[in-house]
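Here's a solo chain for you in structure tokens, the form predicted on its own.
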Amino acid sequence: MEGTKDSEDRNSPFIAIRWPALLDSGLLFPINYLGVEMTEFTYHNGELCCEEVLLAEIAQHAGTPCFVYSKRALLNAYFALDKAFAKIDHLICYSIKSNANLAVLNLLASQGAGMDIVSQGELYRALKAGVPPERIVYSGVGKSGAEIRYCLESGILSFNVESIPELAAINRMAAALGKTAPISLRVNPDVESNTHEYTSTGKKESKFGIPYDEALQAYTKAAEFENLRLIGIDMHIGSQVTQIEPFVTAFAKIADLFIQLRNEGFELEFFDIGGGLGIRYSEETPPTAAEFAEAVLPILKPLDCKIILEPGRFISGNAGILLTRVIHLKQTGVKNFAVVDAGMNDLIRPSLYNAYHQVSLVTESDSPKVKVDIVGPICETGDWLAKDRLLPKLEEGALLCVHSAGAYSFTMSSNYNGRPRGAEVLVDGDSYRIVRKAETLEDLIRGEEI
């Protein structure tokens, strides 16, 4: 074993137990589960690892509950939508909400990657991670005056505009600047996505975009203004989309209003056509970057303009876990509790959007198998994280991993119930680092006062 510990600091930099040759070995081997091979997730001698640490290693040292992320998980999905892509001129801004960890933001800014944010707070991490402000859009349907101030000061590469209200918002922080604001416009192309309801934001009923019948009347309006400069047009149909057709659909509709508008003498110089590509959680049967690319670019190509992507859970959402250990085993005589110290404050989609998420034993166990609800200590009933799973019989103090935890499930985490969060992890090949140190008591209450 190379590396040291301090076992009492559960936040310090650490070299984890290095396996030479693993991989090569063969002794890796990958879990497969309903068909699904998520390969830097996997046993070794019965000992669950990322890439090639141990996570009852990282669980001793980071504590739980802990988030855990693989570098090469992430690298290999931005890869390979990269290259699904490569034939036409590009830019990946990867979507901050789904996952904002600074080490996250740096590793995929290294590789050229721009972002994709929603707000002041996502635009200050993406540019203390490093990432050049020409290659961040900003997108969200509520933009204050500070926060329109702050992405003009900072030179950011488009506002993506929501409505008429918002355009006037920003030409009159422009003036005021002495700027001009470089603008698109999200047109919402009334198309199902098919995806949870809390999740679809496409439809004409939603609170985001301008109505597709109303787009060149605004494009026009758009124009009226002094201090703002129309370089694109936007779109985004949902989250989780787990099939081809809606985007299909959605992008053959907003690219012949592009037509429209450069017809009409409208110098647009991209074409955001937003994410929402979905990933397998359990049965999902999404399109690979590559089906994907390959069912849109006959119609962006011609086109011919750069196309913005917005991907945030198909890079991040199977490139994390989330550690958590049984604190106790309760049985009510119609339900088998097993009771963890992780709640629905640390991942919130099983209760917000009944979500599934697949829960695995860190050590193989071939005790038989028994139904139970794995629930978090939240004076909540809907704190739970899975429900009538199949596990082998589990016992006070068992570790367990909950997959598919890389998007939404930190960023959506919370202190609800007095509870500090826990530590964030990024394990690179034999090694990993905590990069965001675990909540401490002082946390909870830092800035208040009596």
Ligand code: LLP
Given for the second form:
Amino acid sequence: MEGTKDSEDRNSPFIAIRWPALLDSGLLFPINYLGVEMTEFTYHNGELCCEEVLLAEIAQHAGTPCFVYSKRALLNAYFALDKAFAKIDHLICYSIKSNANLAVLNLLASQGAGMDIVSQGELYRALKAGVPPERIVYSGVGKSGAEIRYCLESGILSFNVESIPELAAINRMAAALGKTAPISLRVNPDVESNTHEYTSTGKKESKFGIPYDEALQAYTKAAEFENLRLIGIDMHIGSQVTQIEPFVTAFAKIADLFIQLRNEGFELEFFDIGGGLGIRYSEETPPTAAEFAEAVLPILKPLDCKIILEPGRFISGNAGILLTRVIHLKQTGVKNFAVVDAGMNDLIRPSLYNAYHQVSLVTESDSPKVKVDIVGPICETGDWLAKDRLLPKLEEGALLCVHSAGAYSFTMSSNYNGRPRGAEVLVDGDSYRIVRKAETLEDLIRGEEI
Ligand code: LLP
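Target state, the form predicted in complex with the ligand; input state, the form predicted on its own:
The next block holds the full complex; its first chain is the one shown before.
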């Protein structure tokens, strides 16, 4: 169905608008704001667009707040990584937790991607999106019996196991089902990844993985379980890692172990190097996919095994934005506040990690710049999206774009303060689709009883 901007139905699933003149005009410029370059989100004649669609058009149709994803940006990031690792046998298992929308999963799976899951909910999503189970790896420090059963019945590629008790639990379930579970052990390399303390996972103090020094012993123990088949080794040092060195150090340590294990007779088929490759939110300078590959391939290639990658943010982070509208402007003696219709329930990263997300006006303005805090309507002082930003003087009703909101944004959202979540929209060239409807008030009480 082709819709128009006048459509009454904000949630109609298929909408297409046409604006071919935009592309033909050659007037698409990348934003280069604080050094952040996001080529799929560009101004045309003073109006911010995603690919060739006006964000203002989407806001009018889908309502605000809403998340907008660029198909082109998702694919560009995926292909960049895929190309960088083309010289070796590899499988990109996109980390669903970063952006789990079915349309996003389906898009990546259609290009050959596998998935990294951490729950039965994510497995359910992956299967619904058409991801072949033999391309799914299951990570996570606490897998329940029901989750283990679902994965065994579905026939996933591998369980990334984090402890001996977990091995025992998987073995029990596999025996009960008359199956053999494919296993790789997640080893903690004890390497500092220089990222936020909440998302650093590769130090020995963290809850993740089997301690490096105990790994050989753990493999020996694992081999004793009758219903397990040891097929790989796995690691993940953290998320939003913006330097190459921690990866190089960690991969080298696990590669040593891999060789040692092979020498001991373990027939390992793959090394899962985890995810974590960072993106640029403001002034970070993370390695490109090509730089990353160039640094790590000399370590990985000699192992002569399949390499599994689990990128999440690298693929989805800068492929999405959050659209929000200014509800009120408020001045106190010491601050200017723009109260917007998106809050910490929609995007919790600033509140939780003190994370920086660039904010820009959807319609460019020449008004003099003023320092402003962009805050949500939620009853907590911690409910803010951006602090002390110099932006052209805002007006009520102005549309704002919160950048780099493709990863860990919608997936971490909630209904806190009784707030239905907005739509998710996928842009493809000069058309767009609502790929998740905005929630309704009824959605908020679904399943409840008085
Ligand atoms: N593999 C494993 C085992 C993981 O735990 C994670 C992320 C990934 C892969 C994907 O990492 P990525 O490539 O996206 O960095 N909520 C936080 C990030 C938490 C990441 C958790 N694990 C944030 O908003 O920054």
